[in-house]
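Next up: just one chain, as structure tokens, the form predicted on its own.
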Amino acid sequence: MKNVLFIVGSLRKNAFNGQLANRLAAFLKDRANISFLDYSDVPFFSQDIEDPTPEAILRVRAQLQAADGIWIFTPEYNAAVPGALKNLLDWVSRPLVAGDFSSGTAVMGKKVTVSGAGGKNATQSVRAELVRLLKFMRMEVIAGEGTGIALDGAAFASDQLAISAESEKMLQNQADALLKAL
């Protein structure tokens, strides 16, 4: 079985990101390994601290690296990527072995796919920033901008998140892209 890891772009402990990556992981089990990226100790990004390779870089990239696949699961922030998921992005985007970009990066080349859950506009512009920056960093974007899940006020209420008949098989055909590509 291929590895999938998820990435959830929230790191609120019952965000409804990792609510759907939760569901899909449920879907994925017996068709791939599924692990999470726990990210929540990554400092901010600073070339001051850059080399030596923070040790919670090195953990992240062998995580990435071991990955035959990413899903990233992300809420939309100002019409934005979350601040802590760009943090990590910018993280891994840098080259393995400081100032030598010839070495690679730990996503470089690994397949992608994206998808949101958020307000009315089912995260389309981060989807479509994440799109843009995954491709600058060289990953292969699977299932185009993906999936998004407009939430509505009972969501926000109850803190539960909901998927429609439709909704769900989007997210199943874009699993099977995913697993397709690997």
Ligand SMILES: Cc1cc2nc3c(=O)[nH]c(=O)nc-3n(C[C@H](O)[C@H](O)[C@H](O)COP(=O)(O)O)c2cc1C
Contents of the next structure:
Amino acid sequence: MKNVLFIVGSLRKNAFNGQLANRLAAFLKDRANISFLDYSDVPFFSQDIEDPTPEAILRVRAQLQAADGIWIFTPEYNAAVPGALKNLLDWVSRPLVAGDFSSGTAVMGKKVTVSGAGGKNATQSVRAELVRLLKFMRMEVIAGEGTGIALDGAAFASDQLAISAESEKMLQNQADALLKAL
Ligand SMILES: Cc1cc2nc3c(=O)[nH]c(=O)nc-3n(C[C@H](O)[C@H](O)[C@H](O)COP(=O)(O)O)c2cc1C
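Please supply the coordinates for the form predicted in complex with this ligand, as a counterpart to the form predicted on its own shown previously.
Let's see the whole complex now, leading with the same chain.
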């Protein structure tokens, strides 16, 4: 089975996007090895601390390099990428050997797909921005801007993700497209 690494763009404990990722992990459990990237200890990026590479970055890079495919589940903050996720992406966009741009990155050429749960915009802005960013990092984006879930008042009130049958179908198609590409 292929290795698929899930990255949740929210650090919130009961994040809707974590709930969404858990649903997909359950859906894919017999078809792929799913793991989650823990990046909560990644420091704020600064070129001053790139060399020697911090432990947290070595670990994150190893997890990314072991992945055949990546699925990012993210909320939208102010119609853009949440800071913690952007910080992670900035780190992994940097060369494996500090200062040596011919050494490649942990993510170059990796297949990646994106989804997001958020307000009534269904994370459309962040997914578009993320796709542009991932392509800039020379990643291969599968299934375009992916699937967006618009949470309703009941979901926000209960902190429980609810997925319509239509969204569920889109997520399943997205999962199929990712696995097929690996
Ligand atoms: C700083 C901040 C900015 C936000 N901006 C947006 C936004 O632009 N669009 C949106 O749909 N939701 C926005 N939200 C609301 C999030 O959709 C909501 O907090 C959601 O629960 C975040 O996802 P999570 O549960 O996976 O953390 C924002 C929330 C925060 C904290």
